[in-house]
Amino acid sequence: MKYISILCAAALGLSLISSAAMAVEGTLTIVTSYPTDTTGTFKKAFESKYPGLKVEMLKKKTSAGIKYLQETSDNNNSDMFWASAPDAFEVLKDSDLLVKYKSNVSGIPEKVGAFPINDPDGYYLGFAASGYGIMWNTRYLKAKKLLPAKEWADLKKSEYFGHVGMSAPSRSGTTHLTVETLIQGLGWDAGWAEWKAIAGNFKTVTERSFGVPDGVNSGNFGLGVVIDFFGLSSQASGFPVEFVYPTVTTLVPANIALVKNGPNPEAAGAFVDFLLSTQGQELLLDPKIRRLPVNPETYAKAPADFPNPFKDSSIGSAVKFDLALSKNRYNVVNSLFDVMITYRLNDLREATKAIQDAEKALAGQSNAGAKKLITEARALISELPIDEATANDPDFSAIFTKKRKKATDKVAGRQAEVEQKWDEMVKANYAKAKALAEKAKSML
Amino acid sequence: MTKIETQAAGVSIQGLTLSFGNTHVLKGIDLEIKQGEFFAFLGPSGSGKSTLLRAIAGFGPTPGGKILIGGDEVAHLPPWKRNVGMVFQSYALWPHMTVRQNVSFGLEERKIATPEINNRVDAALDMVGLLDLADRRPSQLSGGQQQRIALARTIVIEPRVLLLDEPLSNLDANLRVQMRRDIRELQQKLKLTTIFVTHDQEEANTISDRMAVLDQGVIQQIGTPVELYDKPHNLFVANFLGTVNVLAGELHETGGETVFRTKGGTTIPFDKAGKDVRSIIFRPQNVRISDDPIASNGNNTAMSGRVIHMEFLGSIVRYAIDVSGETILVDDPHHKGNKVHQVGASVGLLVANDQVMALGI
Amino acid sequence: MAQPISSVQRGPATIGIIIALFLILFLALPVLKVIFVAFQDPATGEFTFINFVDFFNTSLFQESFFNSFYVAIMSVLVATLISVPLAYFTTRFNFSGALIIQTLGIIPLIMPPFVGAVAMQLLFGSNGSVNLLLDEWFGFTIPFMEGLNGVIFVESIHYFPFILINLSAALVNIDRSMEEAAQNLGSSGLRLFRRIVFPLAMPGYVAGAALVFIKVFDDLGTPLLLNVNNMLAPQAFLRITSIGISDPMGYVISVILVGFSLLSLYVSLLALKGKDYATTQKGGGGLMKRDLRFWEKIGCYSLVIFILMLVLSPHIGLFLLSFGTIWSYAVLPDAYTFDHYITVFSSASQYITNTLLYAGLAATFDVILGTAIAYVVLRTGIRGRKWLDYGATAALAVPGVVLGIGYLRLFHSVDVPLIDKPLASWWVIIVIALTIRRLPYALRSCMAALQQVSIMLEEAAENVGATKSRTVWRIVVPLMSGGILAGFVTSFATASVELSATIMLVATESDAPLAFGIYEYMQSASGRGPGAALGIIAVLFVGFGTYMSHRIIERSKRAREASVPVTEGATP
């Protein structure tokens, strides 16, 4: 008898304490790009904190996770989406699949750099910042006898040809950031040729923007064009790599947001606040995790050497990045990156190494018919098949994403059709650069 | 022990006919094969007589006609309600099951009671001989143990008829001759309604009370095997039973008597009144041979000829001789001290009149 | 003889249909789902071959097409100059080698993707052990891993099994009799070999030849991990998955994906057909073997050894990374530990259990699947019967990712009733896709262990009396059990490393297999070492799995030893 009411007053306690955390309880199902490091941690100490709910993280590339909400909206089984690019979550919102929140913490600011931390329309929010940079193999630079890149532009210098790694603008969303980051910050025609000439000197384009990182770890390249937290878990992970942000660099949150439909919003709107609460952000600096906070008070519990945005302006603040001209012309620059660089590297690294060599002939002697023709052969490689106006209008781009609403919406010309036509120019124009540098070599 | 009992039955078989797509293989059987009898089908390959035999088991496609066991129609019924136990040339053994297991197989699907299916097994084993290597595999069996254990497996089922599919051809020919004779007595002990198929006419003549012989899908002759040797209704069957001479020729009408005429200009006095004879046959071992022409008397006719041809065959010498641009062949009974004609020589022949017969065709 | 075409046909008919539906269910249906975008105006809708023109007319795609078709062309190539010294050591000579051969012949398809080519990298790599050893003793490196070779090395290495394994196959199924006829004609040494033994053993050769030219052609992991673009299937992945781009071109692509391995199966059938020399030889036996001088000895050892490690360096280069801790621009890791299989077994057991159900199941399904087919298709006269065998083998056409994006779109509306789940999310779907993917390995054994059960072994149980079914379950499928065991060990294998349709379908990280966890942790810099580790793991449980199926295979195999009585009339 007396151990059954004491197994009754247990269940009586346990239901007290279900029904206090009852507007969070069942399963949350999460679609995110991060790593177990990141997630793992997070719900392990959600988890705890609200016993009577599951979480489930559910791993998917940025891009197939946008893809599979998409895929599955009409049944939908997702509460969330939490992923690094805010423009990842434009297009879900442009596809009208998230839902609203506004969370209850307080103490976050407006913007961290020049990037306001929440949507402004208030479907997704910001919970840490991250900034491109640039990460190198200091063994790799040892053996190689190389100095670190600390800016974009070191990066075309051709003592790196060969040695540098990127990831696709198309396959990760941050990526694209960058690329646009550095068009915006110098223009349309600058920024393209700046990318074109560090493109030049890449050993490789990966299809994860993981690949990155990977790739410097083991040794495979020497540097790497990453997000900063690929740069600081992997140095704190013990591979003897460093990180370094460039001036020229956005600081842009990474984002979540609840999916609209979801199963569970009460336990998706508990998470929200979880992670924007001291204790969410606290998990940030987690040496595996390595993000920016997005409330400045967190920066007080962070290593010495660890970077602080909203201190330290020199990070992040150089350019004003601007998002609307960015989810604009979103496919139109994914596109001319892939026809102009990813899909013609070995053209681009052909191209590039003849300039370098006859530019490295012609160091010392003034030879005005060679150096003639070495600028022209930058001027080709440079070229864009179509130019800022073209890019940024809306009925170009729609070629791009044509989601006809209606059958009657009709759309003029083809994605395959107009890359086809880039891709013709790009690769004549490389091939003519090559030859031209070459002519101009064999004058020195 | 459990004895082994069969119920026979007879088989009726009515204007059977069967085609794999385009082929017909079997062009209108009919047969009738009585209750406890030792039938043989003698044919040589392609005949169609494996198929015949495969079709009253219930194998291959299903058949036009009526196949009648014991009075009951069973073309329609898939083999395993047939009751028919069929012994396959090759045995088909179950490699992956001991012999008990083997034997015990059919019984199990009938599902009879386990110790009546041990004891039933055991008689079988008994039966054939083998009851000592129970549990061995077929595999570690020899030839002729393997065709026992699968007439073994087939007469414990007590089938109504057993069907043999060339159950000897894959065994030596000492053993041959000793299953031959086991299988007979098998049958004689159970009384068992029994079709063997063959294309060896010594083994039909051996173990068969009756046989059918098929060409191209036509039943040719039915009967005894003496009857057929003696009394062939075609060429065909001549031919197959033994070897025969055969000449070409036609009737002739001299002086009141009928002879036949071969095309060698052989006449051969004729007296049973045919119709349309278009070819005589007889035996080999129906002519004598001499060194010197032999006159033609009532009995027998003369002919004279040259030997192109000798083979000593021990019990016989057999000779190939030209008659007249017509190739004739005699069995000689060996004796010791008998003349052997050399190649070449000039020799007499003499055939009973009384054994030569008049085919159609 | 001709085939039993008994009055008794409902049975195996219902069953022929029941798979039918199956297969036009899971693999016909979702494969025209995703493809019919291709045939769609991007701008009206409206039907068109708009886009195949489009296709055409793009460099890239024409580059792309022409590096496909180079890359397996010379795949297997290379893996027939794998496969054609291991196969003819075996089968000529007295090799004690042959259980390594054997080995060869299972481990690298028992790799995890991904992981694999990381190993590789590490290996092989321009900055890799070999490489950086390389530029240290000589001062010059080989571009192991880089472009079309890179590709090219790295798939035939994984797939010349497929060859090794049927080419063997052939060789031994050669009656002696055949070489020795040639040879007492006065034919020897390389003439003997060129005009007899080769065209004997061309069947096993052309198919898997065939097989391995399918594989490469589709394989999407292997270029996309080592960053080549230029190649239709990563062309097509890239195109489907990226953001919010909704290109057809990437259907397009699969199309002619689909389109070009049907065609290749297509042709490779032709040139098998009367050419399947195998019933028609009774013996078998394989070659005259003799044994090997002492330099042979130690040349043949030398050549398996180093085909041995090649083949097993990825395995290597995994094994070592699951152990380093940091492995960076260095010939070996800095240092070694265990944590990373601490981390493993503290976190990531439910992917192994995962693993152990999902292709369990799968394979369990496959080989039902595969011995009902062979059933139908040989056994039967049943009217399109082919047409199972045709459509289940297409499955090898489908890449992995069409198969999956076809799931999600044609079941996520599809509620699993009691669950209240769609079908796309729950995990069962896994299971059939990795049932539909492997079916094709499954069926190819079961097709060839029913070939060798003589009908009449059939045929003796029903006279005395057992049903077609139970003749099925008593007789055949006992006397099938080593072809079906062999599919099942290649289809469970392959199905626990399968990732391109899985990553697709998971829903739920609880729901995850082995290759899926591997893939989550080779996506962060601290996952790589517990990845590895967790690779070790699934290669262990497999080759574990496929050495005791082998030793059952042997055990049965030796039971009822060569002189089973039953090989002439065996063939119809």
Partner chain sequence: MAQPISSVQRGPATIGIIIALFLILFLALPVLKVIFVAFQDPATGEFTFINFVDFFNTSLFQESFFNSFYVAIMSVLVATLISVPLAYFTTRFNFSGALIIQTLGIIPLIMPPFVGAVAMQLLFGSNGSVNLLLDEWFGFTIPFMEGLNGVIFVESIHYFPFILINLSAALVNIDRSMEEAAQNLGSSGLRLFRRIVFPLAMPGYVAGAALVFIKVFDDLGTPLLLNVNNMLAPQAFLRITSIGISDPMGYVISVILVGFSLLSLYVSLLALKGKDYATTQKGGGGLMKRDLRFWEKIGCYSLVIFILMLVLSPHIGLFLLSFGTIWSYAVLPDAYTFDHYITVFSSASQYITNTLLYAGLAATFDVILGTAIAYVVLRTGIRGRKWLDYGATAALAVPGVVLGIGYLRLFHSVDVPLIDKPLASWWVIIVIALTIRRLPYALRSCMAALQQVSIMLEEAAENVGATKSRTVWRIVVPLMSGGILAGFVTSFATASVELSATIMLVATESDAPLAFGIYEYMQSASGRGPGAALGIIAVLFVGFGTYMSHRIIERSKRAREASVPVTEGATP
The other form holds:
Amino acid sequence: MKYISILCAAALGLSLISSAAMAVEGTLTIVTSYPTDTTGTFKKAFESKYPGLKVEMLKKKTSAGIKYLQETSDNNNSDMFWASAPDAFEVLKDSDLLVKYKSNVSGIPEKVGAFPINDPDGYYLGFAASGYGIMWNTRYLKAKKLLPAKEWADLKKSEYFGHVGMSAPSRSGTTHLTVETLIQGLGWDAGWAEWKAIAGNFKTVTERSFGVPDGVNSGNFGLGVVIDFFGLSSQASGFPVEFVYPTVTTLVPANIALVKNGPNPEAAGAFVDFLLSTQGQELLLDPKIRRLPVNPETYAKAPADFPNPFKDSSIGSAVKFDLALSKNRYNVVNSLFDVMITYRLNDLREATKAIQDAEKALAGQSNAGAKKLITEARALISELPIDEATANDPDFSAIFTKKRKKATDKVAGRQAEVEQKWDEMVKANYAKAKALAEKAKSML
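Would you mind generating the form predicted alone now that we have the form predicted together with the partner chain?
The following holds one chain only.
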């Protein structure tokens, strides 16, 4: 009888497992900003685990994904949102578009670095960690006789003029986090001054975040500002590239969440559990993906030189990222970057080059007048149209409701008025800075 009872219990267990597996079927629709190398790898593995399920990846930039879920909330057909920017999940959470989910997977710590891996309220969960830094093409730098740039300040040096690429924060949630991280790390005024000094050396602002690693890998430009997995995966895939975390950076989780009223919550929950499972965490080490797992045990399977934030506390420790601050001024920061950098890049580059030429001419000389003009020129480039208190004001931030994909795109109302005033100031400052720098050079 005891033997029969054991068999019955085993049969019941198998029945429950089978029923659970059978419940994960149909279609799972995931709104995601991730590249195909990542989504395709996880889609294939998850569909293999659940043969009755079809996974559809709806590819959208992070900001476009947020807008899509907001606009389709009354007739939602999406099950999940999967992206790297935690502030994007906060926006969806505030919009009441997410539902809580608690995974039963064990072994995941509460924090990575100083940042909670999961939303304390349970609306989204971290499956990987992300840091921000610089990648470079070793062959390109050797051919141009350039040294690697390992700190943000290095990218300001005149020798990197025309050799740097980056995407705009309005086009990439991960780039937004990179921009915000440096601003938080250095302070509002100094952070923006740093970004504009770096941007003066840009060759391009790419259409998508993927365009930066593609540009570095191909040698279209030598250095790029990227999220870590772009650099690490390019390196693992055999490209002649290196990646470094600058001192002033942060480490935050990449997240996933269930969308409210999603058509297939059972499959969505199973996908979360799969990401956090041993198999899912080890997939992050795939050379095409190369993300930092949130399960410390997974690093035992990682390459010897793979970053491990659970052992190396220096990764992302310099900046205690303020998620609420980032979320509240999200659109303001994006608009500022576009007005001051993306859509005035040629003007900024010309002013920067004029200053660099004047500084080279001044080197080794003592000319107080020229030095004063150069200092004034740099101050004009660094000048901001608004202070931090204004940027952090919720009422002011609320007027920025539309992003421009290109400089000629029209915005309306108060946002248009503010951006026009910004642009007028920035254009005049860059032109005056160029003129002052050229005057300084003529004195030498």
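Positions refer to the first chain, counted from 1. Owing to the predicted nature of the structure, the values given are computational and were not obtained by experimental measurement. Whichever C-alpha set is largest while still superposing within 1.5 Å between the two forms counts as the rigid core.
Engineer: Could you tell me whether the Cα atom of Ser63 shifts by at least 2 Å between these two forms after core superposition?
Structural biologist: Ser63 C-alpha, core-superposed: shift of 2 Å or more.
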